[in-house]
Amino acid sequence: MLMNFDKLGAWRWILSGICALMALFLLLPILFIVALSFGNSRWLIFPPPGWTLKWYGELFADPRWLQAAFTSAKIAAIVMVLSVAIGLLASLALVRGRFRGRAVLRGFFLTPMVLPVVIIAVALYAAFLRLGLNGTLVGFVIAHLIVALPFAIITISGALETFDPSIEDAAILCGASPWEARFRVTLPAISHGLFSAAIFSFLISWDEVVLAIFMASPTLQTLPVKVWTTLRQDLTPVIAAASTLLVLLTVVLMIAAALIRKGKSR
């Protein structure tokens, strides 16, 4: 018999308190960064002596920060599209396919989730140096796609596993071709999984810093790399402002994904 949370008595309050402390532990660093981005001190001092929007003005007035943000968004958008497309095809093979080595192939696709990112970064750096892809848009996309694809496969595979294939078979019996049935029946039914995969893929690329450091060049940097390089040179609150915008976009997209899943579950 499963435990009923409402019948746990005093343990309910203890567990709720532990959850609240864990949430506070995770959120406090983010809240500090947000507060520092509005401080009027030229240094990262907490608590801020006063409040200002000056650092956001400097952030949006600096073309280097804007270029880095545009580069991050462009790479993340390309990775998102490729990750969903490849993830959908791979998920169809892994869920619907009946062939030997399917479990091994699934494990291979999920390997980047297990390996430390720095190992992947070093390996790609060595390979891309020979191929001339270091510091290029193509190199960035390939590197980010490697770490984003497993999340897309997991999300889309989960949506496919909950979809009843007999509905697709019924569409074929009604005269639709197999591909027409997949496009007009299956894809709309798993749209929540595709949307979640797109958001996760975008955010993984948008926030990725380790791979981006190895792939970056003086003329091509993503926003996390720009934050990292500026942090090593000068502890200006502009870094806090850029970090706040990174967090804000992540939170907005995660809320959108949660609302989509909630609407689909109804």
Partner chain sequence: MLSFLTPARRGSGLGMAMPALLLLLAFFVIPVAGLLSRSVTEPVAGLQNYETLLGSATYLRIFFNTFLVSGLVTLITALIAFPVAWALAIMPSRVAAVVFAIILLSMWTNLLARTYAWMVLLQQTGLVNRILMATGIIDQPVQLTNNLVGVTIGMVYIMLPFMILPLYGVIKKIDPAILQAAALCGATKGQALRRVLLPLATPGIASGALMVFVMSLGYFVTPSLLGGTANMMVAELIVQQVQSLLNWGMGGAAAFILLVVTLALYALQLRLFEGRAR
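Take the two forms, find the largest set of C-alpha atoms that superpose within 1.5 Å, and that set is the rigid core. Residue numbers count along the first chain shown, from 1. Keep in mind it's a predicted model, so treat the numbers as computed, not measured. First, how it differs from the form predicted together with its partner chain.
In the core-superposed comparison between the two forms, the C-alpha atom of Leu44 has shifted by at least 2 angstroms.
Show the other one: the form predicted together with its partner chain, since we just had the form predicted on its own.
Keep in mind that what follows is only the chain, not its partners or any molecules around it.
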């Protein structure tokens, strides 16, 4: 009985063992950088000979790190808002619309997700060279919007498909105008989908490297670009400190998401 854990006999230990090794393989590198960020060895010796906070000091002393983080947050926030708004309209069209070629349009909307980002990055870089958008906030936002939008559309149209439009009809029969019904009934009903889409869009922009490398200029760069350029010079422990803060952010977001899910199921 291969689908009954208690009846697997010796196989149970083999499977558990592989699972545990895989979990360690995924987890240890992350714990490793966290440890290094507090180690006092510039040459990243592990285990570190002593402990220090000086890499965090260096990180916060360099205004370029903070500035990059601020730029990242700003771009990610704008991308989040635009991606949810445009994604919501597109999803309404895809799920509720009545026009030919909806399936084709859906496939088209999702292609930026499938294509290697490198191709999009190089193509946009060339286009932005002509439009003078490289190194601008607008350029960053457009680039990240292109790759975030498919995820927003998938998430929101998924939520819309499970929502019965006759409830909207009921609201209209109660006297609401069609747009009022949409705002007061449909939007609250798919709020979890909108929320997930917002988080996805924010994180995609916040973590995005390849497009950002092309869009960046010496005066405007995001956090991943700053990490990237630093990494190419040397493996300084300052990056470990920056990475640790990013891991911390991930953990906080995961716990928040878990709490929201728990709150919703109650």
